[in-house]
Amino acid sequence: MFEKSRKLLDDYAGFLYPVLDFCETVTVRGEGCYVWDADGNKILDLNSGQFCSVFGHSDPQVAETVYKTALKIQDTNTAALSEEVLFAAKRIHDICPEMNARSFFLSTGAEANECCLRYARHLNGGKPGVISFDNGYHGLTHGTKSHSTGRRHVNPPLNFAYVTRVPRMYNETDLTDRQIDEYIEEFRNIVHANAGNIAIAIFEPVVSSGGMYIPSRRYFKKIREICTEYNIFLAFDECQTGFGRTGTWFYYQQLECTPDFLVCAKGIGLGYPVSVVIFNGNTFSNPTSDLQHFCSHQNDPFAGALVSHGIDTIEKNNLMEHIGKMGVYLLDSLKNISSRHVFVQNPRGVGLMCAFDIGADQSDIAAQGILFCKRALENNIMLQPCNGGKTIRLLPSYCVTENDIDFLCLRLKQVLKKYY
C-alpha cells in the first residue's frame, strides 16, 4: 500500500533528523479533508494537518490571501506596523469584547505562551511563580515544557513552577460539587502558600494531549475568583481550543469567565505559523510597558492578513452552526460505535474536538495506541494518540462534513472487526 513512501523514506528520511517515529507515508498533496500520498492513496485526515488547516488542505481562497500579501509587502521591521495588523488586531478586539482585547501576532503556540508568561512576570511585579495543570501541554521550549506534561524531563528543572491536578472530568456531570471543590481547594492551598511568588496560573481550557479532559463552568469560575482575589493573572492557552474549534469564538466564552490573558495559535493560522497574544485591556487599562519583545516575525502582514480573511470566512459562511452541527454529529456517531465495542471508550468532546479512549492493555498502551493509528492509516484514515497512547483525538476541518463522518466510521469498523 506504501510502497513509493517507503522508498522516498528509505532514500531521503536520512537526512532528516529523527525528532519523531514517522509514519509510513509521505503525503504529496492535500484538499479539503483529504490528503494523497506518494502511492495514491486519498486519506481522510482528521486532525487537519496538526490542527491548524481549519479551512481544509490547499484551500484556494486562503492561498489567494496568502499570494496577493506576499505581492504587497512579505515582512515589516519589527517596530513598523502594516494596514493588515492594524485591520486584524481590530477584528480581534470584536470577536472576544469580554476582553477588550489588545493583541500581539506571533508565529507559534509555544512562542506565544513563552511571550504571555514573560509578561505576566513583568506586569505583575516581577512575582516568578507559574501554577499550571500536570496533564497541561503549552509547547517544548525549556519554560512552556516546564509547565506542561513531561515537565520532569526538563534539565535543569524551573524553580516556582507549581502544579495542580487537572479535573478528570469529560463532562460537566462527571464529578460532583463535592469532588470538584476537592480540585479547586488543591488550587487555592497551593497558592496561598506561595501567593507571594505566583505571577501567572496558565491552563488549556480543555486538556487535549494530557488526556482530552474537559473541566466544568463550576471549576473554572472558581479559579477565576481565587486568581483575582490573590493577585494573580489567570491565562487560558486556547491555541487549540480557539478561533471557533468549539463552536465559539472562544472558549472560554462558554465558561463564562474572562483571563487576563488569551493565547491563540494553530487554527488562527489557517495552516499558516500564526498566533497571538491577547491581553486584557480592562485589567491592563494603560497599555504601555517598559519591557520590549523583538522576534523576526511579529506583527507579520501575512499573519493579520489571514487572520482578517478567517474571520470573515467563518462569519461569512455560518461556520460556527456548522462547526456545531457537525460536532454534536461526529460526536454521537462515536458514542454508537462504542455502545457496540468495547475498544472505543469514553466518547466525549465539544464542537470539533473530540476523542477516545482505547480499551487496551493498560500496560502496553503506547505500543498500542500507535499500532491501532497505524491500522486506521491501512485503511485510509489519519489519526493520532496522545495521553501516552491511551487518547485518540479528532480536530477535522470545519469543512469536514457527515459523508466525511460516514467514512470514518465506517473505516474504524472495519479495523476494530478485524483486529480487536
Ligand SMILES: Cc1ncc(COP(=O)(O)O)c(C=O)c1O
The other form holds:
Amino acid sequence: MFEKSRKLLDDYAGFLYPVLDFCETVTVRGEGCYVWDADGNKILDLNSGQFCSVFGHSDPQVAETVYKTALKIQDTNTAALSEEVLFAAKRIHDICPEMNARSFFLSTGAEANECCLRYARHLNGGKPGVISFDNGYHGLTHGTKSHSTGRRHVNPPLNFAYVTRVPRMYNETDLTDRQIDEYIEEFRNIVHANAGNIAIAIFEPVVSSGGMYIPSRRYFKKIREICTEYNIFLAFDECQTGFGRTGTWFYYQQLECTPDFLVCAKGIGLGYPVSVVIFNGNTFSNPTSDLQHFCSHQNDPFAGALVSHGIDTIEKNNLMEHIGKMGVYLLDSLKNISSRHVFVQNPRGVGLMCAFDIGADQSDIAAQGILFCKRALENNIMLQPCNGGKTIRLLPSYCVTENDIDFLCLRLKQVLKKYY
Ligand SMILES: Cc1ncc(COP(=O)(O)O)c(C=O)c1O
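Could you switch over to the form predicted together with the ligand, since the one displayed so far is the form predicted on its own?
Up next: the whole complex, starting with the chain shown before.
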C-alpha cells in the first residue's frame, strides 16, 4: 500500500535529521479534510495537519490570500506596520470584546507563549515565577517546556516553575464540587506560599496533549479570583482551543472567565505559521513600549491578511454553527462506538476537539498507541496518539461533514476488528 512512499523515504529521508519517527507515508497533496500520499492513497486527516489547516488542506481562498498579500508586500521592517496588521488587530479586538484586545502577531505557539511570559514578568514587577498544570503543554522552547508536561527533561531546569495538578475531568459533572475544591485549594496553597515570586499562571483551558482534560467553569472561576487576589496574571494558552475550534471564537468565552493574556496559534494561521499574544486592554490599560520585542517575523503582513480572511470566512459561512453541529455528531459517533468496543474509552470533547482513550495494555501503552495509529493509516484514516500513547485526539478541519465522520467510524470499526 505504501511502496512509493517507502522508496521516497529510503532514498531521501536520510538527508533529514530524525527528530521524530516519521510517518510511513509521504504526503503529496491535500484537499479539504483529505490528503493523498505518493501511492495515491486518499487518507482522511483527522488532525487538520497539525491542527492548523482549519479550513481544510490547500483551501483556494487561503492560498489566494497568501499569494495576493505576497505580491503586494512580503516583509516589513520590524517597526513598520502594514495595513494588513492594523486591520487584523481591530478584527481580533472585535471578536473578543471581553479582552479589549491589544494584539501582537508572531509565528508559532511556543514563541507566543514565551513572549507572553516575558511580558508578564516585566509587567508584574519583575517577579520571576510561573505556575502551570502538571499535564499542560505550551511548547518546546526552554521556557515553555519548563512549564509543560515534559518539564523533568529540561536541562538545566528552570527556577521558579511551580506546578499544580489539572482537575482530571472529561466534562462538567465528572468530579463533585468537593473534589474540584481540592484542586482549587492546591492551587491556592502554592500561590499563597509563593505569591511574591509568581508573575503568572498559564493554563490550557482544555488540556489537550496531556490527556484532553476539560476542567469545569467552577474551577476556572475560582482560579481567576485567586489570581486577582494575589496579583498574579492569568494566561490562557488557546493555541488549540482558539479561533473557533470549540464553537466560540475562544474557549474562555464559554468559561465566563476572562484572562489577562490570551495566546492563540495553529488554526489562526489557516495552515501557515501565525500566532498572536492578546493583552487584556482592561488589565493593561496604559500600555507602554518600555519592554521592546524584536524578531524577524513579528506583525507580518501575511499573518494579518490570514487572520482577517479567517474571521471573514467564519462569519460569512456561519462556520461556528457548523463546528458545533459536527462536534456533537463526532462525539455521538465516538460514544456509539465506545458503547460496543471496550477499546474506545472515555469519548469526550468540546466542539471539534474530541478524544478517546485506548483500552489497551497500559504497561505497553506508548507502543500500543503507535500501533493503533499505524493500523488506522492502513485503513485510510490519519490519527495521532498523545498522552504517552494513551489518548487519541481528533481535531478535524472545520469543513468536515457527516459523511467524513461516517467514513471515520466505518474505518475505525475495521481497525477495531484487529483487537477482538
Ligand atoms: C496548547 C499548545 N500550546 C502551545 C503549543 C506549541 O505550539 P508550536 O508547536 O506552534 O510552537 C502547542 C502545540 O501543540 C499546543 O498544543
